[in-house]
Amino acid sequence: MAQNKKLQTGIISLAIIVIICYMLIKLIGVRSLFALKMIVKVRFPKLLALTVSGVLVTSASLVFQSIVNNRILTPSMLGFDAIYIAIQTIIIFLLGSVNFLLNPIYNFILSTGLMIIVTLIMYRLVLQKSKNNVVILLLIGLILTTFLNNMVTFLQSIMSPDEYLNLSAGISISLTNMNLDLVLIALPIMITCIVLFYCDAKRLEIISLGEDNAINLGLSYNKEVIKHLIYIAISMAIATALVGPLSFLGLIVVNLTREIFKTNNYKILIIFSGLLAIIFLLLGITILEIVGHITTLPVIINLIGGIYLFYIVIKENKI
């Protein structure tokens, strides 16, 4: 116990120290006072986004990891990042450059309301009768992904001039270019769907123990997946609006979580994997700038990503 307080407190400090670091950072020569207002008045957006993705992308793995109880899938393999492109190609292709769900908010507004409704039908035919299987879902995230993105390469090939650009610019949101007109709305919406996280965390802890368990335990165990794969949906839409895909963020940093703690007490799961996200993005897009951009965050995240991903599934022997 007193060894997990040490962690804790060690943790925070990173992450208040880290966060201090990349709002100085571009500081360092700067004398004019209307400088320094603009560079903060730049980079705190920035860092709110970061920070809403960071913390939506890992809860929202974490709770899908209890969902399918298993710690090597996230939703971005199962192609929630392709559906969410996938659904703001169709609308620029269905209704022309020039529409009112281009607006940033009736856009997130459809975007997440079709990724919930995506999100259930996947539940009902293929997340319900195959959570167990492992290599059957990640087959099905790795032909749901390449069927959506060779769908978005075709459409794109036969939009208009006007159309393509307009949608290049919708869906090339990265961790350089971010759309931060969402921050506003982005931050109240996570900061709710941590809450009902964290509330609902005995209930993830009995979730995770599987189907038959949780039922024999008194719990209504299709009405709570359903409940998380909505807030999931939200979480991802979010964080993909906001910064584009985070493919492996979620599960490098919920498992690295779960091996420092040595827990399944899902409310400290939450709140430190949201601050190794943040301490994992803020640190890395810093050293970056320090170093050049001599490449970008989301190649380093990938790579790591990967090779993580063999190790885990190697030590666990899933396959």
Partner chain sequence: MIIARNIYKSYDSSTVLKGINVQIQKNKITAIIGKNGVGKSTLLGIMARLLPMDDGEVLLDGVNIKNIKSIDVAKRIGILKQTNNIQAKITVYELISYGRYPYSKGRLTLLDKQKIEKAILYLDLEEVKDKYLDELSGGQRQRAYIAMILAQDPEYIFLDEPLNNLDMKYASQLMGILRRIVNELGKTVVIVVHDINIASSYADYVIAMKDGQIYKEGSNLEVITKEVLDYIYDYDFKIKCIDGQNVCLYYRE
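Just so we're on the same page, rigid core means the largest C-alpha set that superposes within 1.5 Å between forms. All of these numbers come straight from a predicted model, not from anything done at the bench. Numbering follows the first chain given and starts at 1. What changes on going to the form predicted in complex with the partner chain:
The two forms, fitted on the rigid core, differ between these two forms by less than 2 Å at the CA of S247.
Taking 2 Å as the criterion, L219 does not count as shifted between these two forms: its C-alpha moves by less than this amount when the rigid core is aligned. Superposition on the rigid core between these two forms places the CA atom of L73 less than 2 Å from its counterpart.
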Given for the second form:
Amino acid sequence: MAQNKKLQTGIISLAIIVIICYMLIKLIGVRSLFALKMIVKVRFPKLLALTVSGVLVTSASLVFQSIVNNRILTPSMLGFDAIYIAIQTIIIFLLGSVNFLLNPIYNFILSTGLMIIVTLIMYRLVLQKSKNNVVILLLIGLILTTFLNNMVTFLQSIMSPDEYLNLSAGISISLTNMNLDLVLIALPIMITCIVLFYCDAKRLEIISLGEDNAINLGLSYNKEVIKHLIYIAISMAIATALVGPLSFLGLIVVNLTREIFKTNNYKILIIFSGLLAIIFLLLGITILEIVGHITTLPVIINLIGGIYLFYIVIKENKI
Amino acid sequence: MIKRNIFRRTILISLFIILFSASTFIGILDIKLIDLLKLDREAWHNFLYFRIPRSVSIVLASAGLAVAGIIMQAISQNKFISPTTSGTISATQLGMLVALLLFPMGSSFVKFGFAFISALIFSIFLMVILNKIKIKNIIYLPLIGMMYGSIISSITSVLAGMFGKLQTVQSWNVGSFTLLVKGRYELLYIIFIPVLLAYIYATKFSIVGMGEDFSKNLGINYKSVILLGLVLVSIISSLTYIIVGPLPFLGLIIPNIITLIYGDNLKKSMIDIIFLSAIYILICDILARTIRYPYEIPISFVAGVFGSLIFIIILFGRVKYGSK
Amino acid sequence: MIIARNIYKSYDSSTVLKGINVQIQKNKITAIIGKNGVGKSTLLGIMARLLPMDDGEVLLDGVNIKNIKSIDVAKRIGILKQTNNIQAKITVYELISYGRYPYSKGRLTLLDKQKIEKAILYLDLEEVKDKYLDELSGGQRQRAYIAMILAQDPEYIFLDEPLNNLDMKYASQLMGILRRIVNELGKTVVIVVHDINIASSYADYVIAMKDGQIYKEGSNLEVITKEVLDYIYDYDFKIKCIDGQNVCLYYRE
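Got the form predicted alone; any chance of the form predicted in complex with the partner chain too?
Starting with the chain above, the whole complex follows.
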């Protein structure tokens, strides 16, 4: 227990340090007060955006893992990333680069809305059927991803190189033009989500015991699952639309937190995996800025997440 | 029973001949049978230079991928594994990128070599991991495979990004038969070798799929047969990817359809697999070329769309009846 | 009192339960026996509202179980199914404390803690209570699950094949614990078992099922007879009465 306290304080401190580093790193070598103000003004929305997305993805992943009773699956497998990239590609393709970020708020609402609709359709179609429910849902998500990636590849190959560059920039989390208004819309949603999550924490723990045990202890299992799937759809959609594809981030931080704290207490898990998510994202962005953007953050998260996943699988010797 | 199979096979072959001819004669450059019979030089030139290579490539590529798929399914005893769902295609892509970076002027052969080795190494790695762990639900397998594939793709992405080759890599992902003219597609003929070997070793592959102890009991060298299977699959995957591009899900859906009808006996169904896959891809090809006539939609897109839909249908079918 | 009336249940195209009428005897250990697939687990699940039925009703103390809030049912019926592969990294103590959820929704009161401690004592888990589930042996894990049901403090405890994968030592240990629970704590236990001799040795009341219906129910001496067993299992049994108990011999041709 004392060890846990130490770990908790450690992570909180680390988070604070990373946030400060992120905000100040561009200040190295800057002299004027004006420049200082500009930098902070630009960095702050990005910081908020990353925080909001990181926390939303983490909570969605936690909820998702308790439903599927499996530590290696993440909600991004339902296809959010692919849907998001597809939407962005189609927009550029149909409207041209100029119109692309014309109105980020419309873009945001459109993307979020479409992602939620597609997911809800998938739920509707799949969850009537068999017992293997959620796993099939995932497979369909992966097929959807392949299908959309196919289409995106095709469209991207007939785009002009300029359009392609704009697309890549728009999709990645370089956040060069993070709109503060967007973040301010997303922020209260995130806070609501977290509060809801916190209240629901115990129920989520019971759900993670499996369907039969959950019903035995008095939960309306089916209702709870649907409620949580909708929650996942909304959080993932907002997070992805705000900041871009986040793939395995949830996988990494939730599993890492579980390994560090060795607990099933969802209140602790959400707080500290959320913090870890923020740390990861900020570190990632900062490193990319230092090294010179050789690639995008989603790709790195993908890579690290994937390797970590295989590590877990091999260590536990089962799936 | 045998009569039914012969009947089915006749239908398959007839369909194949019809579609093959259709595919060969459709296109921007109209070729009419009359012209060929009249020994019109231009008609024959188009025929031999564009059409025949194209149609032959289609058949070879699809047959190869379907056979690769069924080999993989046999040796892993899992109906959902295929080059698309096991990261093999992504590995091939990585190999090609490495070849491009190290030998920018390299021939197709060099590309093939790197692609093949990359596909083989990553497949072996996956197989080793899968053997060590207990999988509770077989549906997890394609999930793992596709995640594995996306990890490899990330590596490729990072590498490509570092050297500014991102869009080049993207262009490889577009499967198209338009570039298949005489002189560029001959490498595909190599596919005959792995397909033939697959036929010869069919029984061994089936046995090996039942486990190491089972195979040893029957006197089969487990490790070498698995290795042979993976080598054949890697050859086929890299060859088809380099020359044609990806044909998503083909190696998954065709074997599944065939085994649903004919059962798991590889030797018996090999020929049907080849014809059915050719028919499937010929249909996709004809659609790809006629839907937006005279423009051609990449075959990988059409195959991807149909492949996904058919995969979902198969998925529901198999899960409902609880079969493996 | 739990009464099942006219229960019908089908899976896909086959009807598993064809009009089951049964009343669960209080303060006894009841064993449900029958061939594989005859519907024992299905019946147990339906009575504990784990599974929906196609027709019929289950009455819990005179009220249709459908009309009682699930969380209230949880305080009166506890069910443990066969397959339990809880992935979560939880300790024995944490698992058992989940059993108090229907009462305190997570905030453990003094009463909750007492019930938990009692369950730990009963199931002899004092030494492993702070260990993680995946660190336990099969027998210990099964005891932990049952401790959770015990902490749930329901009047009725339903167990679906609780002795699977347990060695003889642990199996009889567990049955002994169930016996104590019934005798000392006044609870009612219903178990689905495969081993007829377990039913014969430990159950007070036996329900024998065949073809989706209850063929015979009664005390274990009444039901564990050659006539009944031969019929429901389609087999030729040899029954010997040893020390006042009917023992089945089934491996001698």
